[in-house]
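Just the one chain here, the form predicted on its own, laid out as structure tokens.
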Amino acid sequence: MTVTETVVRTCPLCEATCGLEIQVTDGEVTRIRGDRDDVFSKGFICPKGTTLGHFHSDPDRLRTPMLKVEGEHVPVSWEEAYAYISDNLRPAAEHSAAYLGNPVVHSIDAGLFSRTVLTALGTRTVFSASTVDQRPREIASGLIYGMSVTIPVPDVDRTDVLFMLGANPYVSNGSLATAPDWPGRIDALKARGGTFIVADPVETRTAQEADVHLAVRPVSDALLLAAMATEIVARGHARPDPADEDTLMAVVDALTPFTAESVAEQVGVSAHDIEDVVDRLGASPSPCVYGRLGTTVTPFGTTASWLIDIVNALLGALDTPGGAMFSRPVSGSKNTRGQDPVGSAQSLGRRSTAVSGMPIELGEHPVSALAEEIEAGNVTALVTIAGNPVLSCPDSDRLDEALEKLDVMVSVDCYINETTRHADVILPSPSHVQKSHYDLAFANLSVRNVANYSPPVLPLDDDGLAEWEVLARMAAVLGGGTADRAGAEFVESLVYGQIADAAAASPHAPEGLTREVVDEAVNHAPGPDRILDVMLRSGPHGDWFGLGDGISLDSLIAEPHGIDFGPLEPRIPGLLSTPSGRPEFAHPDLMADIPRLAAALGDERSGKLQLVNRRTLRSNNSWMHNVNVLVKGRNRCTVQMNPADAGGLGLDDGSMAEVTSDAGAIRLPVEVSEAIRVGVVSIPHGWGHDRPGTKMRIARDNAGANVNVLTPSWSVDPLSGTSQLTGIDVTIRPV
């Protein structure tokens, strides 16, 4: 007899956190559509969200551990895999490193338990996708507000003028601003009489919807923002919080060289256009400035992130409804503990990498330094968790070759991809529909305070392990224990260690809170669900384990469509942890970068084309290219060029071209488009599935070219160590 049921869960594929309605028939996912009752997404869904069933049933997805034997990966038992790790990785721990990929933050299992592996490995050499993404924003927030998780997000549902730089949420679904249905939210902004302004070298899908599109030159955002700050004051639009006025005016005084006139040539738009944007923002009662990847993966990523906050603060748009506000995650975080807003001063430059002296910030090495650290013998053993740096990180060919020099490599991943093909052992993690889900990271970035919990849709595969257990057992082995079922005591110690941390998260815990009270009240599901229950109970809306009124994990289980805790509310000074008890807008490490930015005013242009990255709606991470419904149709891995540039080089739409930078060269088809600025070319990321040894058949049939062959490892933002992925000088010739 056919058995069909419908369940709901949150999509884990990007930051939008859309609710899904999943139909399961006889244990197979048969249909996915948007959950119209979800309190946040209200039925919105993108093409990626419909593919969780395809991924689950993909025959290329690993379901058993793999061991490399004579150059080929063969299936082995969990016991054999962990025995290899114990015999080979543990002795090499002294020169070990770890790489954490982007999917780690999309998984409560990996997010909570990957750190246990790092602790057991004993390494301080940690790399992650952060330094090819958002690290400048985290650094700027840490210096200004005292915590890297204190990141302002646009209150898009209440703003009336939104100025967006380097972001394309109509395609990416938003980033560092968790909000389902960006198109609907922008439509609502315009319907209530608001104005939408976009700065981007490309007339992206988002820019096409803008009331004003500034086709700026790549890597010019910090210059534009610096000029906007001085023009806000000069044109009489400044209305900062009186408590911060003196500090902000000190910043503006230091930015004197930057005016609409002085930056116009470098930014690539007229002074009048810059002044017009400033006037529109200044005349608005609820303006907001928001920047994303195009502002962070540049040599001035941290400074641009800082200047976004300076502009918002000068406009009186920081921590006010309709401006740039701060989420209050229901699960709690470092800035929801009600601490005194006075903390220790943060600073940069305390540690640097061994080979080239790149900055090590927030406990992580820049991923640009991974290849050189391996080449120098400083890293001889590597653990990767849910990442594919050979495709996602700079100077890819060099990194690919460096991985071959490792003595031992262990990966936790679903596929044998361009990176894990180098691994001696690959430990598989379950598919998305086999794991519970709660967005711990993105709750800190949500444009509305909501909470959604999703239990697993399908059971684990035969002999499969939960992702948290895969990681906990690796940590047990690295710590000298065992990985069999007898290692459960070690797993329990990890759980209770995190429970203790979460239970102590607030100095305002009620009287009578004891370990016995916690143990009796807490949900006793294994692993991360139990930890999540503690985080929810001790968070800003928690029930404190039955000692107060509030929520628990059971509350979310009872509300599968989520619970809405309302719009964002002002949180300064309570969320701060700074020496002054106010935002440190004039932090010396940030002010010290102004002369370097001023020097860029005199930079002469190379005359070469400038490469910018792009994302497509059907692609997020590289593994998605092994899902046929996401890659079928026209080839989306092309180099987009303006007709004037293409014609001058003798290139036509569809013809093959070779693109060359100082780092390498790739070949791919040309796509001629009026949407891209003259002098700029665009290539999507995540492609290049043509390396031998991979086991992703659909991706190989749609290989494309790897744009990160062109991105140099030596060009980084000196404050954060983040790689430059945009504004790369390239030359193009017909093939």
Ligand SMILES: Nc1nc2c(c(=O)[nH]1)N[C@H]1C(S)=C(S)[C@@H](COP(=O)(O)OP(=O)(O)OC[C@H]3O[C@@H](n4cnc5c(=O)[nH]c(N)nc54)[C@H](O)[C@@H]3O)O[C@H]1N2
Second form
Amino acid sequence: MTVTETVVRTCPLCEATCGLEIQVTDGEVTRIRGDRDDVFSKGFICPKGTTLGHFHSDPDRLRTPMLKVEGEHVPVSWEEAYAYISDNLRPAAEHSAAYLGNPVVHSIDAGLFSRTVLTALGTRTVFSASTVDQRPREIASGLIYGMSVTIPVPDVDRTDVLFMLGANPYVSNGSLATAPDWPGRIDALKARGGTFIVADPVETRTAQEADVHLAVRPVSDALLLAAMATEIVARGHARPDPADEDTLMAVVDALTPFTAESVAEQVGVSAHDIEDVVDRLGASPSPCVYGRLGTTVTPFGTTASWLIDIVNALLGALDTPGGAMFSRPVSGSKNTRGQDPVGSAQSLGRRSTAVSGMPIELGEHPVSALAEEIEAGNVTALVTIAGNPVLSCPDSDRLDEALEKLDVMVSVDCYINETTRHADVILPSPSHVQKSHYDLAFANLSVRNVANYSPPVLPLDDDGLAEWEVLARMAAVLGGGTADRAGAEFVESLVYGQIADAAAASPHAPEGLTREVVDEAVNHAPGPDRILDVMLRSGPHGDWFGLGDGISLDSLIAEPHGIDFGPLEPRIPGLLSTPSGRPEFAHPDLMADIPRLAAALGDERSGKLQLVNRRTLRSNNSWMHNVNVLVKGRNRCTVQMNPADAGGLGLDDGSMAEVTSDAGAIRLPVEVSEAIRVGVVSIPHGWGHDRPGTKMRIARDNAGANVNVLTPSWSVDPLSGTSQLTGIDVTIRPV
Ligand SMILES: Nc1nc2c(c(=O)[nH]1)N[C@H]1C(S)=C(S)[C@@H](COP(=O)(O)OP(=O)(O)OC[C@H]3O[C@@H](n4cnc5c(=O)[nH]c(N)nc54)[C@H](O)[C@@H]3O)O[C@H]1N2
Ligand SMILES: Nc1nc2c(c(=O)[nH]1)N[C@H]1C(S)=C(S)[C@@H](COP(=O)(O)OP(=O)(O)OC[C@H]3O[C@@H](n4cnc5c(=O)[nH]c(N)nc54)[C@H](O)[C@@H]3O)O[C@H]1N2
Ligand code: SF4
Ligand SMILES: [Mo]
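Could I see the form predicted together with the ligand next, after the form predicted on its own?
Now the full complex is given, and it begins with the chain already shown.
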């Protein structure tokens, strides 16, 4: 007899956190659609969300550990895999490093247990996808608010003028701003008479919806924002919180060289257009400025992130409804635990990498430095968890070669791809429908305070391990313990114990809370769920283990469509941890970058084309190209060019071109588009699946070219170490 059931869960693929309604027939996922009752996404879904079943049943997805024997990966038992790790990685720990990829933050298992592996390994050399992404925003937040997790998000549902720089949420579904259904939210903004303004060198899907589109030159955002700050004051729009007025005016004084007139040439739009945007924001009762990837992966990423906050604060739009606000995660966060807004000063520049002296901030090395550290012999052993740096990181041909020089490499991943093909051992993580899910990371970035827990939809494969257990066993064996369930539970007890102790010691805890009360109340099996239970119960809406009124994991399980705790509320000064007890808008490490920005006013143009990044709706960085329904149809890995640029080079739509930068060269088809600014070209990342030794058959048939062969490893934001991935000088010729 056929058994069909319908379950709901949160999509783990991107930051939008959509609710999915999943139909399961005889243990197979047979249909996925949007969950109309989800409290946050209300039925919204994108094409990727419907493919979790395809991914689950992909025959190329790893189901057993793989060991490289004479250059070929062969399936082995867990015992053999962990024995290899014990014999080979453990002795190499002294020169080991780790790379953590993007899906780590989308997984409660990997999010809570990746660090146990690094701790057991004893490595201080940690790389992650953050330094090809949002690290500048986190650094700016650390300096200004005292904690890197304290990131302002646009209150998109209440603003009436939204100015968005370097983001394309109609395609990416949003980032550092968790909000399922950006199209619906922007429509609602317009329906209430609001204005939507976009700054992007490309007239993207998002820019097409804008009332005003500034087709800025790449890497010019910090200049634009600096000028906006001074123009807000000059044009009489400043209305900062009186407590911050002196600090903000000190910043504006230092920004005197930047005016609409002085930056117009570099930004590539007229002074009048800049003034118009300033006036629209200034005239609005609830304006909001939001910047994303296009503003962070540049040599001025940290400075641009800082200046966004300066502009919002000058407009009186920071921490106020309709402006840029701060989430208050239901599962708690560093910035929900304290009570005292006064903390010690943060500063940059304490550590740097050995070879090039790139900054090491927030405990992480820039991925731009990974290849050279391996080449120099400083890193001889590498662990990768949920990452594909060979496609996602700059100068990737060089990195690809460097990985071959390692003595030992271990990966935790679902595929044998461009990166994991170098690994001696690959430990498989189960498919996403076999995991429980809770968005610990994105609760910090959400435009509403929402909580939603999903149990696994399907059981583990025979002999399969949950991802937390894969990682905890590895930590156990690296720490000298046993690579079995007992070893994993020992590691879990350390993580659980830390969180349970912190809950018992919380300044918010009610009278009578002890570690014993916590242990007695928590009734979930060892693993991420019982840790989550502690976090929820000691979070801002928690039941304090029965001593108060509020939620627990069990009450969340009883609400499969999630619980909505409402719109964001002002949180300054409570969430601060700064010497002054106010935001450090004039932090000396940020002010110190103003002369470098002023020097950029005089930059000569190279006369070359400038490469910018691009996302496409049916991709998810590098790893979903083995799902046929997502890659079929026209080739999306193209170089988009304005007709004026293409024509001048004798290129037509569909003709093959060679694109060359100082780092390398790739060949791919041309897509002629009026939407792109003259002098700018765009190529998506995550492609280039033609390397030998990978086992992703559909991806190989749709290989595309790897844009990160073109991005230079030597150009980083000097404050954060984040790679420059946009505004790269390239030349193009027909082939
Ligand atoms: N479909 C899909 N969705 C995704 C992903 C994916 O790969 N595919 N990846 C996910 C991840 S990991 C992330 S971090 C988010 C990112 O999500 P977003 O931050 O929305 O990033 P992008 O979609 O890359 O949009 C960046 C925009 O910046 C523009 N740009 C480039 N350089 C500059 C510049 O110098 N200045 C300005 N103002 N604009 C510039 C580009 O043209 C592009 O339109 O998306 C997530 N969602
Ligand atoms: N040129 C250019 N380069 C870019 C960008 C750009 O816009 N332009 N964007 C950058 C950004 S924002 C990011 S975040 C990075 C992403 O950089 P990475 O995180 O290095 O790359 P991904 O393609 O996301 O690789 C994810 C890996 O995790 C595996 N995986 C998927 N799910 C799971 C899981 O649940 N568990 C485990 N263990 N493994 C899993 C996949 O098979 C894949 O190997 O790329 C960056 N690179
Ligand atoms: S928008 Fe993101 S979270 Fe929503 S269905 Fe698509 S991939 Fe999943
Ligand atoms: Mo990202």
